[in-house]
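Consider the single chain below, provided in structure tokens and representing the form predicted alone.
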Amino acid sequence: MFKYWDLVKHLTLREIRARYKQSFLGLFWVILNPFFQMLILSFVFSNIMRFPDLGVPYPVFLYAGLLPWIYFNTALGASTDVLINNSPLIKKIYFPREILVLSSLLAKTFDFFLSSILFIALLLFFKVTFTWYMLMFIPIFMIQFIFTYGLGLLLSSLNLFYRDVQFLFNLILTMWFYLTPVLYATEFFPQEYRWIFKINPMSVFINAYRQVLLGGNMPNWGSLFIGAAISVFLFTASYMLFKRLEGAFADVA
């Protein structure tokens, strides 16, 4: 991966210009898409069904838990079409191929740290206490970031011989938004039930950001294990499929 750097960094550029080439607000869609997002939702949550306290604003709760869904939401959806997209490179000229899901990640990481200009402005304009446990947010996104990579790889390689592949993988990201704590606290889930965060590691995520970033304590150790583990377990075997049947993307792309 370091010798095809330039590569990497030449495509992710390229993606990122492409988006907002004949955007007039350009990079701030990826601000206002989140923002709008968080302005409706609180709006309903907050007035209409109203949650319990959460300990913070609802905003900035509901805020630290939607921009790493719309991350995963919008690199999955980057990285399942980036081999069909790119098929004319494919074909063209060799280069490991897992670069072209890479470079998608990145820059949709890209976007997720700008958005998160945003989040800060939350915290400073509803007087949240900033603590040096939010600085184990970086190695909560790494974790997140092997998770989404991993099952990027396997989607884009198996939506390339399969093009319903996204289809179906769309529906199943409706279902698991539902399951995932991103509009209400595990504690609101009935108790019977809540076992389902602990082996979704999307829930493990989000409950690990709101307690460092929120609470002010690290994270769950055990249930952030769990997530590394799994994330780790799943690029490990997505990688090895993507390799394996890497020899005829150029066939069928």
The other form holds:
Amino acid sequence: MFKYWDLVKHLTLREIRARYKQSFLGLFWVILNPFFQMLILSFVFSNIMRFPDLGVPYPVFLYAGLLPWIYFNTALGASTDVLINNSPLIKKIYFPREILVLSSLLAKTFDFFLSSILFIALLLFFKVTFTWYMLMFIPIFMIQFIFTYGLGLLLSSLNLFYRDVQFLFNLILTMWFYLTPVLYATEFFPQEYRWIFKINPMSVFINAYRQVLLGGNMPNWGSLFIGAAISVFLFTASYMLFKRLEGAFADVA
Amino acid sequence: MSEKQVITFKSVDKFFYLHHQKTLKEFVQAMFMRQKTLEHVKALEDVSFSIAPGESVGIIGRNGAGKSTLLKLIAGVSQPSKGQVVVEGRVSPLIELGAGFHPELTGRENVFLNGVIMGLHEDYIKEKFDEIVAFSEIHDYIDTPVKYYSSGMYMRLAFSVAVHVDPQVLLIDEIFSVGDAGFQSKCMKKMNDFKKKGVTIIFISHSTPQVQAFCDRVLYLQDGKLTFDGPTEEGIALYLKQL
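Alt. form predicted together with its partner chain, vs. the form predicted alone above:
First the chain shown before, then all remaining chains and molecules of the complex.
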């Protein structure tokens, strides 16, 4: 893998550079897009439909869940297409194909950190107390990264064989969004359905982010452990499948 | 054959499954209609040969004879369905010009991108950068996005990166239509330098004069079968007779 570090770096740079060159505002879209989504949703959910007290202002609460979700969503969208978009390369030259998925993921990770700048501004604006617990954000993100990478490997390879995968998964993503506490807090969900959040890693991650960033607390270790276990399992299984299918990529791309 | 071979094919078969249906909907329909869902296509059949270090071998044959499939197997991007393919040494495909290039990126950025895709290290590209640009004759446009390049410039740049790879086995697929006559002869000269250095070269072309000028030996493929393996003159004569 280290042998291919330069390749990973330049493929990632390609994604990032290509995007900001195409538009006038360039990288600012990466920051502005989630911010405006947050503004719209905040307006709806703090003026039209009100949630009971969350302990923190709704915009901050929402943003802490929205940013990781947008990252998840865009990263999977990009990695689902990445093998198809790079079919001329796949047909001509060999390098481990997971590098393509990894690079598209890293480009979106760059976006995620860039758009988090406004989140920090928001924390300052609403005078949220900064604590050391916030640093726990890094390991949580790493687990989310493994989860997303695993799912990305799975989707990208299957999509190369059947394009239905991307359409089907878009549907699933819409449903998944509402079953993840992005807009709301888990406590507002009926008790008998809350087990969904335990087996949904995205919900585990978002709850954990909120605990460490806004709650001034440690994450729920039990849930995080389940989330991490699912992520590692998914990644391992997807990677093995990906490597098995890899030999046939050039034949179908 | 005591000498170590660079490339060895042992009774290699390559099948493709032609999916007649691209989507699940079409697939399900076809299942109900009892249509064929998969078709077995034989791209290569029982192909055996070996190539020694430093040989220049041309691969000739009509469209669909299996030339590109053969190259894919050598490049390691595709796996044989049956038989064995052994390749020793670093294989550098002179990839279809522009694969991996991004139109929005500048010439400079694309040189690095293309270089690392071909397996070069960033430091090595930095070192060779001026040489690559000089060879391509792009000069002042190197910091312009390649989407503004003429098709000739585009290909020249891609080709320049490719020839600076320092390959052990070079795969060339129909790309000598690059640029004007001047640039073409420069490319031919570079190829001859490689040949002198002992680089093994596999060359696919429809241009028989180029194959004749360049290769000592040809493999002639017909419908996936290797029908001739021998001196260039003889192979080309056979090919031209059967056209």
